[in-house]
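One chain comes next, on its own, written out as structure tokens in the form predicted alone.
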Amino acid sequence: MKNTNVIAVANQKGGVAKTTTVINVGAALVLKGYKVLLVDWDPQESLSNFLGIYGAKNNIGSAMYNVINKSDFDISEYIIFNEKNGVSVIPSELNTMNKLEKDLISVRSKETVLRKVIKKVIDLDEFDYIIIDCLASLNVMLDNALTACDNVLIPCQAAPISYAAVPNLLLQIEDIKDDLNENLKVLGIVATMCERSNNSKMTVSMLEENYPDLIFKSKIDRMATAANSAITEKACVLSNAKDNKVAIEYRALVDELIERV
């Protein structure tokens, strides 16, 4: 059996770069050799798009109603490899994931029905590492990411406004860890969108003065190459281009969290 990590990438605060970040972490682990599944918990669907998805029938919320309907199903049919990026993806579905979110308010130990999920992709024994999306917030869908993953990887834009959601995230992580999964543990805070500014570069300075034990010592500068990625479908780890220096960060941030987990 492989040693599968499962890792979400979590920050209430949105625009922060989490998609961004799993594409391109996921696609670097691709060029180590890893087998990767990247798994789509945001309703809005950013990650699942990028990669070409749209309005996927198998999707990862109807994943869960079938754990929920307690209804047999193949894991497998909700598995799509993506060619041009090389992982694998169960995409969302903006209709049916506003639907769960609301529904999951009333299921039986609703936090753990998304690791029920993953515990079906993980008897697979297909992947090295499952990493899941997360969604922009800290209610019970962050709480079931939290309860499926084994590690926590926090993208924080080098931003005051950015920095300031970290601590309820962590504090949410602690509650999780706590009650319903002993074993998480936070794998690290990545600054992103970095620049020149001085609100830019106080924020990294705040971070690696409060979380020293924390910060990755790769930091994401914010280049256009990122953000056109996604017209080209097509991770920036992936281009070969001698000004591409997001690429170039985002691999030895992937060297940095092979060594972490």
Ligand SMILES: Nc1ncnc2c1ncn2[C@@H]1O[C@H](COP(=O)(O)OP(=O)(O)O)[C@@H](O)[C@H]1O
Given for the second form:
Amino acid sequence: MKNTNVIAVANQKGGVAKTTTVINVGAALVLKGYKVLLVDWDPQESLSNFLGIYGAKNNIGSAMYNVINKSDFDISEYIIFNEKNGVSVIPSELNTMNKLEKDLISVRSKETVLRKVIKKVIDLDEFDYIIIDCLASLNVMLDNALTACDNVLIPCQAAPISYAAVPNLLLQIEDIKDDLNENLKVLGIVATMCERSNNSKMTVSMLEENYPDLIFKSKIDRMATAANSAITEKACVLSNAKDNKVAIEYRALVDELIERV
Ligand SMILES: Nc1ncnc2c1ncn2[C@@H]1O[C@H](COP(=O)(O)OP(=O)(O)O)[C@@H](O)[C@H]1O
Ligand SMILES: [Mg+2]
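Next, give the form predicted together with the ligand, keeping in mind that what was shown is the form predicted alone.
Entire complex below, previous chain first.
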């Protein structure tokens, strides 16, 4: 059996580079020879769209309904291999996910449904890493991701408003650890979209001072190449373009990350 590591990439703030981190960490792990599955756990479908998938019929939401309705199903029918990036993905779908978010409230053991889906993936014995791209919220959907994973990776945009979100997320992680997932671990905080501005530098210093054990040495700069990679549907780490500093930074982050898992 493979020792599958499940990592949730989470931050309740939108636009802090969760999805960008998921795709680049995933592709960098593939470059190192690991088998990687990405799970799009966001109704917005950003990760799925990045990989060229829109409105998938077999999506993580419909897999969740199979568990809720106790229907037998084959999880491999939900997994799509993406040639360009070398990763596999279970896509999201907006309508199913929005409905799921409401329906989950009245499901027994509502926080543990995604864990049951992920267990089916682990039982395939195919993947070294499963990376869950979380939605921007602290709701029951996030609880599901925190209950299904072993580790949480927190991208924090190097901006004061983003820094302010971290304590609440850490509290929620502690709650889930106490109640539902005792082995849950915070892998670390990665500062993203770092700039030369004073605000950006100040935020990074605050992270280093207040979370010395959590902050990764590797930081991710704000570079247009990162945003443009969505157009080519290719992770930055797969391009050797000279101006692509983000690729080097994400590869360094993955070296640190492997040490910590
Ligand atoms: N290092 C970076 N430099 C410049 N733009 C970035 C960088 N990382 C992410 N972005 C852009 O910022 C926006 C938000 O990133 P995204 O990964 O979608 O965040 P989230 O998933 O947290 O909402 C996207 O348009 C993305 O292309
Ligand atoms: Mg996202």
